[in-house]
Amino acid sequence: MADAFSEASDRSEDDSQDVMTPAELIAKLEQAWLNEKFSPELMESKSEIVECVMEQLTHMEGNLQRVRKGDIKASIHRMEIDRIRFVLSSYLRSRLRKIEKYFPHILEKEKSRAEGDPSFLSPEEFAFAKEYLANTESYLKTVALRHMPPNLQTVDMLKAVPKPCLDSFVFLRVHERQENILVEPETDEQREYAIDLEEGSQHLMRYSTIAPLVASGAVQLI
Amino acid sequence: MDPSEVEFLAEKEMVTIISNFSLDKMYLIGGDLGPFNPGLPVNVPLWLALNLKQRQKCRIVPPEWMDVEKLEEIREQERKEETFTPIPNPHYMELTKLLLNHASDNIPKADEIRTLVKDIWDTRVAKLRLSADSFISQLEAHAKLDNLTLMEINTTRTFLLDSLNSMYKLRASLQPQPAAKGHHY
């Protein structure tokens, strides 16, 4: 009993800045997954969550190596691991899909990012985006551009690739109450009006109106 | 979102099972489970309940709301009200489907429940279509969707959002813009 107690208190000291249980971590990953799935633009990279989840999975898989086959406990753990791994890869895949779709704009945003601001891309995603840009450019060059008259041999990727449409409508659920959210009118005859987002309520509105709230975690896309 | 992914989320809902084996408390990443004792009820996520059921290691206790009388009440309420009534579980449709497909022998009056839930679903989705129609024809910019479940939202998501976006683009190209902001390719 004494041992267990001292171990627990040790741990709470270690994690004093970051008190997140594994269950909360998984919940965070699921939130990030759904937000990424439904938001029209690439969200801020959650590399920290991804790394922590990977750590949990590797740790658990390591433990399972020592368990004999056919053990019911092991099979339950394995099922849980598979479920978490599914969310994790679906999350990373939806990010890659957006990077492939909007790479020039994402790289531009990354370039203009102020020193110290959190990056929108993980280092691996950044390398992927750069490589994707280089490959696309060299592909266009070899296939078509070099056969063009000299004055038409360049393509501005920023103009050639459409931007993410931030005015898209999204469904969302409110985690923290928000007041006075301005809803812009759809037509010139309508007037803009303010609404309050009650905790737990669900809404359909334009992503651009609530984008900062998604980033801060006050609302969740669904 | 694929319906199977909504189902995946529904599988996290907790259900009560009565296991026929014993097992110590388990420490999963997502939380602790158990201990399991033969004949004693224990709460587990649905994914585990279904797996144990398939291996014939447990009996699933149907959720409290999965009851003919309660569902009949909900159905009447749903038909009477114009808005969406609160539903006993945010994943009622997926839970019904999964439980009835894999554990119908543990659920009394399974066929009646299937029909009732289908009725409730149909009523709600009809309302959803009506409100989507008025949302579009009135050019609304905001809608409150309380009590709507994820699966219900998912049935209209692609169609509704794509239509709204296309209409927005069409309208935007009608209105003269001072500086050409839209893309023309």
Second form
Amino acid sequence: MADAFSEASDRSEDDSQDVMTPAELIAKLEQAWLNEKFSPELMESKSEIVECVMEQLTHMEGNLQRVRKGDIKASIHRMEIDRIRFVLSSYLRSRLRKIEKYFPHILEKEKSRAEGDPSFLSPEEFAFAKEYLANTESYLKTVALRHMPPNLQTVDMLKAVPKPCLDSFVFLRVHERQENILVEPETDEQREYAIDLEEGSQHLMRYSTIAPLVASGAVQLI
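Following the display of the form predicted in complex with the partner chain, present the structure of the form predicted alone.
So it's only the chain below, everything else dropped.
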């Protein structure tokens, strides 16, 4: 049996302008997954990668149906399909957890996004976040706010819900060499200083310092 993922990819890539090999597609998914898993804030939506992977998985499942029972290749491809599904599910769950935790700030950020800037939410996530906000406000009014004095019957969700802590520390691996990265001091006695990030090196740094590099793909959270 030919590689199931390659066969699936060949079908979809015939109609694609930007050809991406199966290995590159999975690498993109895993990169988005790790960045989402370890970053304190919601990352840019990778809905195109998600849709492409789901399409490839559907084709892979179809290929496996044509393999005779007992073929060891079928077991190997089944394990790969399960692995990819786990990564995909974990990626989506990580995003939903952040949306539930920081929903007013995420919606505000999406609302203030300039035209042409990449969206932080897929259409489905945006609908989920708006519904979550509406349900939360409705629940608060029903359970507590309507029983309080009139001047206390409103709540500012942006103030009530904490923001993501962008000053938290993260581990990262450098994919592209970076020069003169400004590092903030940890104590009053220290001063700001600049460092170079060598390709392949690993570091522990504040997320706020390297957030643009994560977004651009120059560094990878680990």
